[in-house]
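Take a look at this single chain, the form predicted on its own, given in structure tokens.
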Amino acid sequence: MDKFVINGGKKLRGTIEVKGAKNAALKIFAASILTPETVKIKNVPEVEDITRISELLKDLGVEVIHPKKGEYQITAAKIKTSVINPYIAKKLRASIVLTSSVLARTGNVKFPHPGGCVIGERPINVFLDGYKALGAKINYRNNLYNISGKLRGAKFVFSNISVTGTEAMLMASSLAKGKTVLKNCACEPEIESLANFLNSCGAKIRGAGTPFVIIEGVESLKGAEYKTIPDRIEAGTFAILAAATKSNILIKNCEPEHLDSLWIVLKSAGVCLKISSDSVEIIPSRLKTVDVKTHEYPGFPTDLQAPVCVLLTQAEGQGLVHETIFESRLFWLDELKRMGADVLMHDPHRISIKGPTKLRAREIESPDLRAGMAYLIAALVAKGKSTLNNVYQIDRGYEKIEERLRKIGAEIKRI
């Protein structure tokens, strides 16, 4: 597998620029085939994970053309198996959603139970109630489950607030017969995104982006374009490896509307911005401590907390970080601790972090997407020669980082 060597402990200088969202985007391509028309994407990250969503479409059927960067057109006008490979599903815990558009396109599907990043329980049992409440009949062999009849609209309240579970349900109900309505849904930018793309295809959708969605089905939908919404992650991402490494930088195509809970953290740790309506600035400062809690949106970004974390390690006082979204996904702190991070784990929620301290160069491996992309930019921080190895898991989403890093000032290589 690849690796990066990184050579930390340098300021970084320059303008980057933020891609597509990644977590936008593979929701429209599960979106797609919905329709036998032709769907058009643009502004799409070229990420391991896009890769692998499209080899699922191309495995049940669906052409997916890619005719230059960032673009992709996509054409369901025919599937010819409601399977969806469990090899690659395994792999990629959005597949997920591609069985409410199998089902709702063709009265079946058949699934895997989805993989993706190590980062605590993820149970599927949200999906499989909203099915249900759609009129879905459910039964599970052979390792698969298998979902299938005609649906209709229904009343679902979500026991728990779930991205991946709202944009399910838009999907599955968009094609039911009759009136859905959706209680306690999850207001991520995303979920708006997807509202807005199933609307412009001709779907009835009102609410998307607030906890009360109301979806009138429709017998069939048309196809349209799509331009993706700038990653928020990323761009906060970015944010904060300037802001812990000290460094002059502009992050542009990005939307700072999205990320305000991020910004009003950063404000408070001392970090200098300079915010305008598609780019942020950050500018070196003296980093105080802060605490942070994620939440659902528009709270903290749990997909943030690993690198706030390595923030707090280069801010002076001691820190609280409270991850209220997965239970297991402050144990890839140990790696940092061995960095010299003086970290103080509390119980698998919350853990103290102490600063300012040195971080030390050193070996160390990516165990998943958001945890890899804080361990670069520890090793960025820290002085010496690094080795981040396993870079697949941040290639899953991140756009040929090493490059775009080079690009202002980062020494970096990937070998």
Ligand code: EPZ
The other form holds:
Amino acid sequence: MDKFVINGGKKLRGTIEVKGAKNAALKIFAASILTPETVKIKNVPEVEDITRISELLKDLGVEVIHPKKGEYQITAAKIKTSVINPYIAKKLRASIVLTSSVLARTGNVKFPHPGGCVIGERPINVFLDGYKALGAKINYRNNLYNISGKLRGAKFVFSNISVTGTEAMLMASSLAKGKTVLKNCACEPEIESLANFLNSCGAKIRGAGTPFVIIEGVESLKGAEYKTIPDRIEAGTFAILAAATKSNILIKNCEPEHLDSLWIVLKSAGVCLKISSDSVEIIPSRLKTVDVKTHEYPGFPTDLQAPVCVLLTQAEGQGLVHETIFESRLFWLDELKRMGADVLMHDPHRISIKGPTKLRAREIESPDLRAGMAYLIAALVAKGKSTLNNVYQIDRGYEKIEERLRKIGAEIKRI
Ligand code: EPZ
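The structure above corresponds to the form predicted on its own; please provide the structure of the form predicted together with the ligand.
Every component of the complex follows; first up is the chain already shown.
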């Protein structure tokens, strides 16, 4: 397993470019098998999760060509099995969206219950209820769900707002017979982007990006080209990293509109920002604390909760962080405490952080993608040498992060 060795406590400076959004590209990979024609996907981040979904598609008999960096061509002329490889699926929670395209295309899908995860239980009831509403039959035998049936349009109200649940229902109902009405949908930009892609393949989806979505099912979809939208979580992570290390960084190739809730938090924390249509510059500022509550889009993203906690360790005063989306997404803070953070846990969803504190360099383990990245920010803040283990977690979502951070002056190497 690779590690990062970081010599922290230095100010960074320069320009960093944002890659395509992992959580958008993954869903386009899954959706590309709704058509037997070729789908070309551009601006794909070269990250581990993309390698995993490519492996899952190949395992289904789908052709996945990677002609050059950031570009993929997927052709699902035939799908040779409806079983989603349990071994790979367990490593990639996003594999759950593939259940919907396999079901819609072949009338059947078999898959294991996705593994739990350090950030929470992550049940799949929303998916099962949605497929049932579209007329599918569900069996669970030999540790595999077996879902089958010809899908028909229906009305479905999400009992819980779910990003991948909404995406799965967009895909499944695009090929269902008749009209589907979805209510209480998630509104993340990745969902609107998926709907735009599906519409370019011939789907008829209206309202994606709002809680109400209407889909008129079509007989078949054709191939199309898609350019992955910029990764808003990566852009937000860089902005927080810059503010926490008191660095002057220009973040390019991003979509600042997708991060309005973060800009509000950063401005309240005293961070000086220059926002343009596709870039954000962070100017070193004196930080004061702020309360942060995660929320479904357009609220503050849960995926930025861990980085923002590191920022609060460097801000004056006591701030409350309320994680409302996942039930176990604050436990990573135990390790940040060992780095010197003054953290008080009120309950599994709420903590207070008092700052500013001097963080101490040490050896740390990445528990998951976003907490791993938060530790990396903490290690850049802390003076001295930190070692970050289990870098695979960071590689799942951030392309060659050490090379990109080195270009703006970070002392970080992979060993
Ligand atoms: C997506 O996960 C993202 N993953 C996550 O990013 C992100 O943290 C999350 O949305 C929230 O924004 C991908 O897009 C691949 P949810 P998802 O279903 O769709 C509950 C990252 O680091 N729920 O919106 O799995 C669930 O337990 C990852 O890139 C049910 O109760 O999240 C949670 O409390 C981590 N039943 C809430 O809904 C269900 O059937 C929201 O989860 C499904 C979800």
